[in-house]
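One chain comes next, on its own, written as structure tokens: the form predicted on its own.
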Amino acid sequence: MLLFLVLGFTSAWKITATLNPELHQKYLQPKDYKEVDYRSPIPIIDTLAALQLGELLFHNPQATLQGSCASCHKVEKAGFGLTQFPIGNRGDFDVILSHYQDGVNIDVQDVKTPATANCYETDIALWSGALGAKGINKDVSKMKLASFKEQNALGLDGIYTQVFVGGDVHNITPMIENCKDVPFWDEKANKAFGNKLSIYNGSIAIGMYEKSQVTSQSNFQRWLRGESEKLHSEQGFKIFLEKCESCHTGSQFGGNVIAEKIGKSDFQGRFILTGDINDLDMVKAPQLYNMKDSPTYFHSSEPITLFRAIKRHGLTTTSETWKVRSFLVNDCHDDSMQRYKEYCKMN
């Protein structure tokens, strides 16, 4: 028994040691939300009143079309949606309304619907990287980010340009339209910002709660702060170090990258936002927490298991494909992300 700890022990020194210290801080994130670099445009006064409205409103299907954002994106998962292509709190509703009705808009989603968790250091946002004027859009004219979306000029990350592209597309501007001027909102937002509600801080507050949802208990995370022992895929991670860390790079192994596209589908990538034929076919790599939660993957959505969507990144054997998914699933996975449901329980 002695033997096999010391052997336990050694195998995780092992491991460490291929980590240098620039490579550690690399992979490590932050461990809650208050450490958090939420980059906002706008002064904070209380991170956690302004993370508990963004969690309201996030949350809020008020006056909207298509219902709340976390109709689609399911925080407890990380995000992802459950079904291959999910719509909104309205959409059974709306397809059997679009018989009898024309021009029924039904928020149906043409590619996967990415994860909320680990988007707190993204630039660009959407398959497509298209949204954002910083990270590799930080040299693209203002006039064609305006082009592909108005807000898209505004000079913000990708997250924050997500949400305020979505007061549109998702109908997020009449639910917090809605909000306005009602006490028990003015309050929430006064004490977050210093304001009354508005489009502007309570799409601010939404993306500030999507940033706040790290999968900081993940096993991996835990083994970089020295808090769990080893890795439960010692194996895996080195693969995954010669193999995937190329695309999938950075804390949230993946996010600002971008990458030629896996899956099949019409959809032209990155070329939509440039117009550079280099850019045709160039998706965004995705983040790789809590993947096994994911129903679907790839820009396309496809419904596979998670062993065939790494095989088709053409890993060399059937042992390699398993030892990185088992990193991905027993090392990258975070079972409390219901704990970015509670904000409420942190006064």
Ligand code: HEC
Second form
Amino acid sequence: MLLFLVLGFTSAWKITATLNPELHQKYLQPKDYKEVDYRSPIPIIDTLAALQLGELLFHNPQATLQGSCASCHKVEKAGFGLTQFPIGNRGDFDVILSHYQDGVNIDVQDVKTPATANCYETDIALWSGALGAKGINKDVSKMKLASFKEQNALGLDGIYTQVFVGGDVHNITPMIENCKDVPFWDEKANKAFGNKLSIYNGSIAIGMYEKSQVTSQSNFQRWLRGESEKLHSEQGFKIFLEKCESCHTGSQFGGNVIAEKIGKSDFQGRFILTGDINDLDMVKAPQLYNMKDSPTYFHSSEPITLFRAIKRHGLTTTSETWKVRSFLVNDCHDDSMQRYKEYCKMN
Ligand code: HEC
Ligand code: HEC
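Form predicted on its own already given; the form predicted together with the named molecule follows:
Expanding to the full complex; the earlier chain stays at the top.
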């Protein structure tokens, strides 16, 4: 079946990708923020206003103990972090303080900061895939352990669930509490959702902001739309279809399938949600755009090269690894992610 698809695509490439509906249907991303399906649980009155609110909250360090979301997720780097182990931007201060004062709550995570780019269709969030009530998490009876039960019970997808978990773990709740009843924030929320700022609509705005960050200006996407004449690495794309796509699925190349972990760590993966021994060490195969922006690889955040990260899967020869790496680096990189920090400049 896979071979048939690969051969089928190959013959059409020579003509142009825009004439191949099958390629389109599988890989075409939303072209810009207006095309994203936000699947919001509350009515959106003005999408741009909601994204502006989300952008401000995402970058807002106000009242959080631990620094803004953007202190770990660099939007211009597709949401990856700059350091091996993420630490909120009050981090240095808190680390020093914690030597002198008990109970200082420092936001340090022991896994790699994943991308926020290309999460527009992510059913399951986190490396363990533990957040969300869609896709493989649909069967709630499998969520045997207490972790995230309350937030998963909201019935939302991974990203919207994550923003509610973030209420506790990253202090979104006190941050939004602090903004409530301030005319500036209430006006923004009113324009976006027709209500004053609340924990609920503020969290959804952050989730929408994340979903809007699509790598649609990459050469692969431009080629699919007929705006670019050719791929830099056609061969790399073929290898990708043959050896990678089964786990790194869909137009985001990942985000919805779990498989055995590759990085070395004590992390138990999806087991933390289900308690099922078959889920031990199973982690999410993440999206694969803008990989060269990531300083480290795998949930365990290993400071290795992208070449090594691909090779560690044990699926490709050295020459295939270079080709598929070239496809990821040259065709699947959007150089202009900075635009997602500029909603507030738009009217
Ligand atoms: C201290 C650094 C840090 C801060 C601050 C931070 N994050 Fe994260 N974020 C992470 C790490 C690390 C993970 C992966 C955790 C895991 O999988 O267990 C993550 C995971 C996520 C995910 C899931 C992505 C995926 O593909 O599964 C989303 C969405 C997200 N964060 C959004 C946010 C939002 C919104 C905020 C602000 C309220 C925020 N983060 C603040 C480090 C951070
Ligand atoms: C059997 C499923 C599976 C296949 C097939 C697969 N991957 Fe992966 N991939 C994963 C999983 C799971 C992870 C996360 C592993 C971890 O964190 O320990 C991953 C992680 C990655 C990463 C690191 C991403 C990051 O954000 O750190 C890259 C790069 C990658 N894969 C590329 C590829 C390429 C290229 C291929 C094809 C040659 C491929 N993968 C085939 C499951 C797969």
